[in-house]
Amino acid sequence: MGTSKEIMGNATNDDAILKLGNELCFSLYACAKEVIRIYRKPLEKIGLTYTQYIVMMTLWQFCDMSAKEIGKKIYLDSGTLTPVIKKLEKSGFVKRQRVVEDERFVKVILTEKGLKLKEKASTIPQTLERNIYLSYDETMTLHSLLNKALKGIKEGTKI
């Protein structure tokens, strides 16, 4: 068996989909990963993370919802989620309260204090628009492109 160089060294042109910077997956990752890095500070400021935003604009958006609800809005298992919310909770921004008919599921429930942070979030989204340098049209494509491909996979098909 050859070194790694040696076996690279007859590699085809077909192999050129196993380069990194040809990977969608890999361009992917690194920008949301930015991304995030982005809203870190402002977020910092207003006392959340990253994932309690993206619950926090749920819970804006469409009011009190069971954790369940909020998971599939946000793509997040109960696992990952749960410490979110109890976090959220410890803070003074939600509150956590069984449903009656189903003790099974956990209603999360914006309190005054949560209403009030929106108001101090509601200038982080322009942080993402100053530093991610595409025009306003390009923002678009590639919006409605990643909500279309998540659509997609969500659904199994290909689109």
Given for the second form:
Number of protein chains: 2
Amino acid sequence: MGTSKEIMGNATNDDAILKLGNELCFSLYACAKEVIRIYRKPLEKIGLTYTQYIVMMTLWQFCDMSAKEIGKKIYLDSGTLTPVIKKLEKSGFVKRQRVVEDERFVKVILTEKGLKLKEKASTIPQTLERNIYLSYDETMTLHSLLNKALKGIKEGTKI
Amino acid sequence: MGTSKEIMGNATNDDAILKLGNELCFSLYACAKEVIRIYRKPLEKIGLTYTQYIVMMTLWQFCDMSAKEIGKKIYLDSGTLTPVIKKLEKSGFVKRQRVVEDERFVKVILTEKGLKLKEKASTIPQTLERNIYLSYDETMTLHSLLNKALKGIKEGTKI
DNA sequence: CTTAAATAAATTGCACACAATCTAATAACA
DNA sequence: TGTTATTAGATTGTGTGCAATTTATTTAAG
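Right, the form predicted on its own is done; let's see the coordinates for the form predicted in complex with the DNA.
Up next: the whole complex, starting with the chain shown before.
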């Protein structure tokens, strides 16, 4: 089973330039996946999946959020969000109720249990610190570059 | 539908420190998802999904790869990889064959069609450049920080 | 006022992603 | 040598993630 034998031995300059975009997108993909993976076990202990955790974090920060608003904040559409919120309701962390003034909206509300979960979840963020091995400055830089990229993509997506 | 009203008005210092870990993990999650989203349409044109593209990129770089080796390189286990590779085989881009010397291994081999696809895919990486709005230096920094983080996670994962 | 357009959720179908388990093949060792 | 342990892939079950469609409600236009 040969390893690391390059097929296209002599990579052209063009190749090299194109490579960066792909490598960046791969690093992003892999890094996000690995980070989610290390969060999995700690989250399991408090009864959340990663996606459910993202939703709960949003609810811990803001109140009176409609499903639509949550989705906009965490980049998820109703196809993903509806079942996630329903599961959170089943676990007793949130309640869902239609808004009286506009029955199209579903308001998602923290329950007492959901609010209490915030304390249990307080040690979760340390998971990343213990595993990522970046200095504080590096972490800040990474964070701000990711947000800048995210903002760029959000503004004008021309595929 | 109230927006941006913080429930826990007075965030403690502790909160602030913990917040960074969570925000970083969220930015990673969101950014990776958005990048995959903008790759979707261009990839669809050449008949690949994002995951299939990652596998093909790996095969364009190396030859004689077993499923195991591919999985290690792109952080995927057989549960994900087996069906993806089978789909690539169905599309005619790769062939799968058991290794004679050790029947446990499946060797994944590019077909003529799979090799030719590399040229069609040559414009794909520009997708990111057109959408991410980072300078060359920023892109390089982001890339290296992601790889450093990835390496850190890979070395010793203590959850 | 009535029909048409717009909007928020829900539903459906397809493609991952991964833990857990199973199967088959090889390696290790008593 | 025969049994056990290890290993690579395949399978199964659960949970996203998203495009496309549907449903219910509200708004806009004529």
